[in-house]
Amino acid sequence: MQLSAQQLEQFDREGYLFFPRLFTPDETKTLIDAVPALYARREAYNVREKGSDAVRTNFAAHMYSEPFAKLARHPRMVKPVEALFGEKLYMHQFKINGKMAFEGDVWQWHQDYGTWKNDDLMPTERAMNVAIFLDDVNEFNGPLMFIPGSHKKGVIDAKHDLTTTSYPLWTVNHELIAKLVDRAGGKQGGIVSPKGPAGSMILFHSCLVHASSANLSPFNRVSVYLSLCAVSNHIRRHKRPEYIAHRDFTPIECLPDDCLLKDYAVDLPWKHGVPESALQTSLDVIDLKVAA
């Protein structure tokens, strides 16, 4: 999927572009009905809302099931990224959001750069968020909340949000949010939220300021995420465990444009479970020498 002269012209100036249903019924399919058996294993992957059993986030299943293998090496959603940034990527972060049906918790206001910046020591903004709609999405299920043009702004002084979630956040406070949103358009525009049917893909800036309000109705709203960095901007520190921020820098090789709904052969390195090696830290920064 090649992104045209116009749609670039509207990601340079409001910071997304949004795909309704670029991936059929069918191929969604194939993915949403994975993500039961992933989520009711009790593994450290495993995020769950605070107070409650309901998974918040489920990463890394690029790395042990077979149908988001495929989705990670899926050229809709690696080739424009690598367009963009005129080189290729490797797999900085892979998640699942369960935004569950009356438990999914608030995703406070923030940048995915900040976090990726602070905690990994990622050298620039040379990354990307793609996300796929696994359910519909509308105004009641908790829909991604942007500012437009916020990424315009550059990195943003952030607060490590260690209470409000179960999982910490660098978060933007409210002060700069109604600056951002006035700035952005006020009432008028200053908050957009795309939403549409499962197999609709959202593809966004680093630095865009986003959120999402707490899901109060009966339907889920689960997404995938996959955060695609430039191979030569990779991530300097292991401060999170490897299902977190991943350490292969290795460059992505897309499978055909069909690979949801027929048979090709994927490397899954944790089906048999997580190495002991992913899970261990350091502050230490890399030797950069050595990770060439």
The other form holds:
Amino acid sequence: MQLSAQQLEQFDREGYLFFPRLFTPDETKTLIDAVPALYARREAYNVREKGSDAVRTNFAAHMYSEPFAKLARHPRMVKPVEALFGEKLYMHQFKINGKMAFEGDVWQWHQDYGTWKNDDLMPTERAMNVAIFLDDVNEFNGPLMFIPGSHKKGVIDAKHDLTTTSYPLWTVNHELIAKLVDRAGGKQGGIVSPKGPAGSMILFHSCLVHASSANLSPFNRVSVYLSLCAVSNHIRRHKRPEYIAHRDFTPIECLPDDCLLKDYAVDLPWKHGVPESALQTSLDVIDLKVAA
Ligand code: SIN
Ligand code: MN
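Can you give me the structure for the form predicted in complex with succinic acid, which would complement the form predicted alone we have just seen?
Starting with the chain above, the whole complex follows.
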């Protein structure tokens, strides 16, 4: 799949592209069926909601789960982003967000690149966010909300929110959000939220301001979020554990298009557990001569 000139222009203007039903129900089923067993694990990589046992975010499933390892190498997702950046990509982050029925908590307004810059010392915004719906997303189960065009602001000042939810996030203050929404059209299009069936995909700019509300509905909203970073733009610091911010900058090699439905060998380096080294963190800046 390649992006047309019109899609590239739309991405530049609005900061996101929506692809309803990019993956078929059979393909999506191979992924959603694997989620309960992953969420049941008592591991550091399963971050649970504040005061609840429901999983908010599972990290790094592509390192230990076969269907997700195949998704991480899927050409329908990787190829358009590779073409857009004009270079190979590596996986900076891989999450399966639960946003479970009745339990899924809010994600405050933020830009992802703010966190990658502040915490991981990622040099520039040359990394793409990808969301893939594993459940149908509707107006009731806490869909993502975007402020179209907000990526044009570049990196916005943010505050490290350590209390609102169980997961620390660099969040944008409400006064600025109100201004950005107003500038984007206020009640007429100042906030959008792509909704659609399981199997749909969103590509969104790493500076696009986004949020989502709590899920008070009886419908789960499990979605995969992955961050594909241009290899030359790899992170320069390991302040966060490796299951959150990956340290292997090897370019992704795609599998064939039918990989979710057929057997293909994939490497699962953390199949027997996360290595101790992946939990270690450091404030040292990586020696660029070694990392290059
Ligand atoms: C995120 O912004 O990383 C997640 C948002 C969501 O799951 O709604
Ligand atoms: Mn985000």
